[in-house]
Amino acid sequence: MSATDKKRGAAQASLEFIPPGTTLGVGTGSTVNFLIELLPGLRDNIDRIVSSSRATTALLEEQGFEVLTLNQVNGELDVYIDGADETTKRLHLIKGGGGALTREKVLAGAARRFVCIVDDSKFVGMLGKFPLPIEVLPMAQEAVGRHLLKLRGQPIWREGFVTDNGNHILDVHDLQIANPVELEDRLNRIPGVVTVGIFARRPADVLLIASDDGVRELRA
């Protein structure tokens, strides 16, 4: 099965955690597309939807979609769908890849279900293998790189890409994340640090990996 079969499969999987009246978070990236694409047959089931990126907004608009703000909608989401670069056995994450982390964790944060879905090539024993990318201001980024240094991580300033916050985005190298609460935390406190890619504070609720073998459903 392809890659992208396999994320389409992951998609579809998804669909049964939108009941209806639901107020929908979606999410950003690669897997969450083919989710967006499948949406308009839910159209009856989804009674409001929020966005977690400009790419993603745009996306949904095509679809025939409004999309509101999570102030629109009182702050609260039942059901947040997204992907990941890099996900456990105990669903936490490392996300970001698409640049999109820090509306991405806002809406997980806000989420009553967060409902995860990945290909099988995601799915790892440690994070770290993917650089873990973090949002930082542009005035901070040579001060917090110095801070991530002394962790023994290798910053790659992601050049020419901007947030849709305004903001840089350090991708760390060389990292292995034993800790990712520990981890998150600490990388939390570095001053200049917009939002971390580790979603571990917060983590998926249930995991929906595809493979050749069909989806299978992980639950915290």
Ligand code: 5RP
Given for the second form:
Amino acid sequence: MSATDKKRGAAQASLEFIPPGTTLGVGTGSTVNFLIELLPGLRDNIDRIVSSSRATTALLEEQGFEVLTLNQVNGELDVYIDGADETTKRLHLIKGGGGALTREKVLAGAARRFVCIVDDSKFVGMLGKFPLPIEVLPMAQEAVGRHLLKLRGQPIWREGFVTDNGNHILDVHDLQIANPVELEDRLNRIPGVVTVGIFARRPADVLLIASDDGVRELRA
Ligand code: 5RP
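Now that we've seen the form predicted on its own, could you pull up the form predicted in complex with the ligand?
Every chain and every other molecule in the complex is listed next, the one we just looked at coming first.
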């Protein structure tokens, strides 16, 4: 089965987490884009919808949804569905390959349930092979980079990319993330860091992993 078919399968499996009356948060990326294609079929179940990026908002609007801000739904979501760049069996994630990590982290934190949809290439024993995205204030980029070098990471500026919040991304190579909660906290304390792409303090609640054998569900 191709990666595309697996992504579509994981997206399809997540539909069961959208019962009638749902206030839904929608993530960003190619896996979530399959979900967005399927959402019109569940329109009656979706009370209100909130997006994690300009790109996702544009796609949802193409499907005829009125996209609300998180403030307009009083800062609370029933369900947030999003992809990931890496995940472990403890449902710790690396996110931000698409650069939307800050709004994604806000929506995940506002959700009663966070459902993560991936193909099996994203499932790893330890986080860190995928370069860790960190959103930084542009004026702090060099200073944050120096801190990261001290932690033995190799930060690479995602040149030419500006986030929806007007910030920059450093992709940090060569990190061995044996303790994701501890590293997330540590990186969050560096002045100028806006958001770290480790989602361990608030991991997913449900992981749907698509493989050749179908979609497997893991729970935290
Ligand atoms: C965007 C993300 C995405 O969820 C992550 O990059 C996975 O993307 P894809 O579904 O295209 O593999 O974190 O910021």
